[in-house]
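For reference, the chain that follows is the form predicted on its own, supplied as structure tokens.
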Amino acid sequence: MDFTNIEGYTDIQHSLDALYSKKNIDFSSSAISNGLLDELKKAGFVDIFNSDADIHPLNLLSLIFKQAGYQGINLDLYSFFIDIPLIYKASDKSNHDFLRDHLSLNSLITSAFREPYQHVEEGLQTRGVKESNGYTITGNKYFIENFHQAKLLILSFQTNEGIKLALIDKNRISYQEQITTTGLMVSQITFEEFHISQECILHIDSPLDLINEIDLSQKLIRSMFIEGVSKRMMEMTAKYTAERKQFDRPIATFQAVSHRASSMFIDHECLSLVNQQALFSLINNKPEKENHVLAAKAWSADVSHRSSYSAQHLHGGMGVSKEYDLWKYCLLAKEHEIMHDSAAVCITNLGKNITLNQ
């Protein structure tokens, strides 16, 4: 089944490729600080979150991130495109002024949901203690995107009343800088008896369901990103092995090389299929959507590992030369392989769901 039959799919794909190619940015720099987000907004890609849009946001986001991966751009806009719009959709009208400013780029918001060992059964480890005028929270949040550019931060924490989300001023928070595998700057926050007033709490009916939806969307879009990365590595490997000669023959004609390259192609095609199935399930809110997304993320993690290994192997010394672009795609594959859970974690969770008949 072809899940990519949305109207204008090819035109959107070509438009994104032209936009990304024109920017020619360092893949380790922020999409906000280098102006790429402004370019995406000018091209109309941020307006997809308008309620009267003809295309579902996840359909477009899959293309935005897949083509970013293909072009070697580490698009650090997962919080911007996924977390904040989903919160905007779930929150009541009293929060909409802040969130509308975010989508207009007037007052950017980032999110702090991720924690060390967040996949453990106990759930969120950041805890909030109820007080007369708010909460006092303690815990750690990490891998916060675009903390420097944001003005506001949305934080999740656990209380005796359930999960709460709060919108707070970023300037109240001290942070530590972290550098990812690809050289991208992210942030980590440690909260120790940090006070949040009641006015900062976002009014959302089911925060747990919202966080689960955000998590599934993040996993899927990262899997789409890896699909773009693996496709580019496959194409670079095919081109190189067709041109590189040994014994007066292109090495692509050697059986061992052609078998290895064929495995890269099969991996990519399988990943594309499971990604599209997960996208279809998530958009249509199918009962099996979580299992499909977990399967896609597990596949993408394994494919990113195998494809980068095969590409470097078949390129020989050129595979690690910084004069050749393959090295940065391998770094992207290595980083996103474990982002939002590794293959092992996803398969474990998938097995639990199947065992529990979920």
Contents of the next structure:
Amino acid sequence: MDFTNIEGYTDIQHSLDALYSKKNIDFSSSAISNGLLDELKKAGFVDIFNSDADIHPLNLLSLIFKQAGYQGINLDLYSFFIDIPLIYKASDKSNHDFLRDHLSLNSLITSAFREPYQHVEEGLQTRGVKESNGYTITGNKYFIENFHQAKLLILSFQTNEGIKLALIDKNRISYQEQITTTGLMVSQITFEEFHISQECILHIDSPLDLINEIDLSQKLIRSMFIEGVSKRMMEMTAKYTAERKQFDRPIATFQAVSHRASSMFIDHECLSLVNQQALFSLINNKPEKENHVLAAKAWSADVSHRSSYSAQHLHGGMGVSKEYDLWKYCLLAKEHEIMHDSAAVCITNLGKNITLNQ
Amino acid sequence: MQIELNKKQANLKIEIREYLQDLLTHELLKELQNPSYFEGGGPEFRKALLRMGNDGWIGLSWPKSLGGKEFSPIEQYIFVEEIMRTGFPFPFLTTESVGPMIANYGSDFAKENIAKRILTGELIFAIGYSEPNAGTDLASLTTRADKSPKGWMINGQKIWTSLANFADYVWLAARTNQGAKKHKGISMFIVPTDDPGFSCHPIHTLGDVRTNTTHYDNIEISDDFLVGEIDEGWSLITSQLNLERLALVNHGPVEELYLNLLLQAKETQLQNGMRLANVPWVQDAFAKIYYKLEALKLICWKQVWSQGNNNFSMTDASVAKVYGSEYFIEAYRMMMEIFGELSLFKSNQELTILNGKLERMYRTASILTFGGGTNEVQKDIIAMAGLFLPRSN
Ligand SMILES: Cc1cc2nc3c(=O)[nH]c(=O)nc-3n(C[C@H](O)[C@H](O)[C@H](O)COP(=O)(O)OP(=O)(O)OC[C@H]3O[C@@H](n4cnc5c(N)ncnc54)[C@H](O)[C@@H]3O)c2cc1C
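Give me the form predicted together with its partner chain now, not the form predicted on its own.
Starting with the chain above, the whole complex follows.
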């Protein structure tokens, strides 16, 4: 057994920290418009499927997102870093040129996979009906990242022959913008009898496996992000309660305060371990990988919630003032707690897996 | 025993509901969407408050001599519950906690010219307790009131003085005896915000609630503006806070949110043919929200009933405050889980749940766990006064 992981990558961690801690990164602006993606590219973090690298892509992504969480960066690059590279890996060589263009930042592609009420639905609700040359699509996609900056969109939909992925020119689509709780802009598209020609369909051996892999990777990387967020909330709380005095003593000397802060520590420790196990299982394609990832996301959702409210409470008024940075971490915690399934959903699915499928 | 509203009270509830429907005009609702007026203070808000005052709804339980109707605290609670359900930012701390203090302990001048005008909806108060170094340890406050030829000279700084940006007065705690022990030398004052020595600067918060730092620079007021006895302000503060604690956790708004979300979940048809409300784990979550809400409602009802029997205890106020504030946090979380990612959207967008109300509520929830006396101290009170445990140091 060997729990060494993050410790082995301190240089990467330091360079990410240096990059993220630049003062001019606006909290609610997209990582593309505020130049962060360019900076990540300059620092060599974008080419994550470089086969010469001595770090596994998922491990690198874990670091990229965990440190972003720690530095309070609203890194809206989940599609960029997870969906598109995994599609690249799974698709046949005929698709590689434009996907490579994306990774070199020449032409941004985004993905439309999330659907309203997906957390309580089975499978995809966006449907494609076969026609002579392609499909007619009906359905609703949302939480599309960076759509207004993208040139192309990859869309998932259900057909009678299984799941398909199609590449569409962005200019063909009308969309609506929506603002999330962190202030980020995402997009929503309603497809009503929208025609897609056969040439737009990506050649992928098993789209269902790909969609599942994307889902697990999204859950894991979001849990990693939360690990960074909760670590920072815990450290801010420890520092603040050690310095803030009431009744002529640091508030941390009240046992109720130190115990609640200790619970944050225990939570963080559990989260980092289940995250590490899920990362290990996913990298090594272990049979338990799905359960391990669900456990990690359930944990991270719980820890998001508890750490956020403990940190706010133990700070008193300062915890909610926008003159102090904790508020940003609280928003990030909530958004990631709910995105790609809350604890309630992960636990339900885990329960089904354990009792029915295994 | 009668664990329900009696007929008269149930009818009153219906009457208030009908009255409020009419009160919430389109212009008022529009004004309340404006972030600068989330907590009230706009012209339509003022108009509505005046109308409520003129129609005799504010201070139902107040003495007739001051313009009240001498109804029981239960009727008073029903009114506040109903108005809070509508989302109208009713200044309940003025009407429910500061007002009664002035009505009971204020000078004749204050009773006549201030308390009565709270009832007519003309006046709003901000509460000036907290200071940068006096939060939970409120008794260490340093804002001072010194004897002056005309009465009192106020100097100091407060923080988190909510509503001070549009309030007419601040209910202010100031030190009047520098030599006395810290709980002993405090007195309560009514400080006008139109005095040139008063200034106010915004603090913006996570939940888009605006609060303020307030500065008091040589504000001179007469003895008429002193409430209660000199140096005896601490007991007024604790009495006010006991009333505040109950008002803070009124079960109306959260029940309204729950009922609206339940309705939406029943109406939401999933593609698989099911309704959102029929998904087993969603039913479980609604059940948890409901059974815990029942306890909150009963805690609040029992307290107002006890108040009516002059049996209101400090322990009960603390129980309500701790239970209610922690329940809100858990309930909002479960509600967001039920609607998943849709609950993350802000207001005025197509897919937003209840126009972003839930999204905003979760951001304001923590304030009540430390505001109005932090929950750890409330638990100390419960341990001491409820369980008679030895005092912790
Ligand atoms: C939006 C908002 C509106 C507000 N409105 C008003 C207002 O209108 N008027 C007003 O006067 N104030 C107002 N407040 C202030 C509020 O009452 C204070 O925040 C509260 O009293 C806590 O004080 P503090 O923020 O200084 O936290 P601190 O006193 O520093 O306490 C922080 C934490 O330390 C711990 N702690 C402190 N003392 C103890 C102890 N003895 N035992 C165990 N744990 C302890 C608790 O966990 C506590 O939550 C408002 C605050 C906010 C954020």
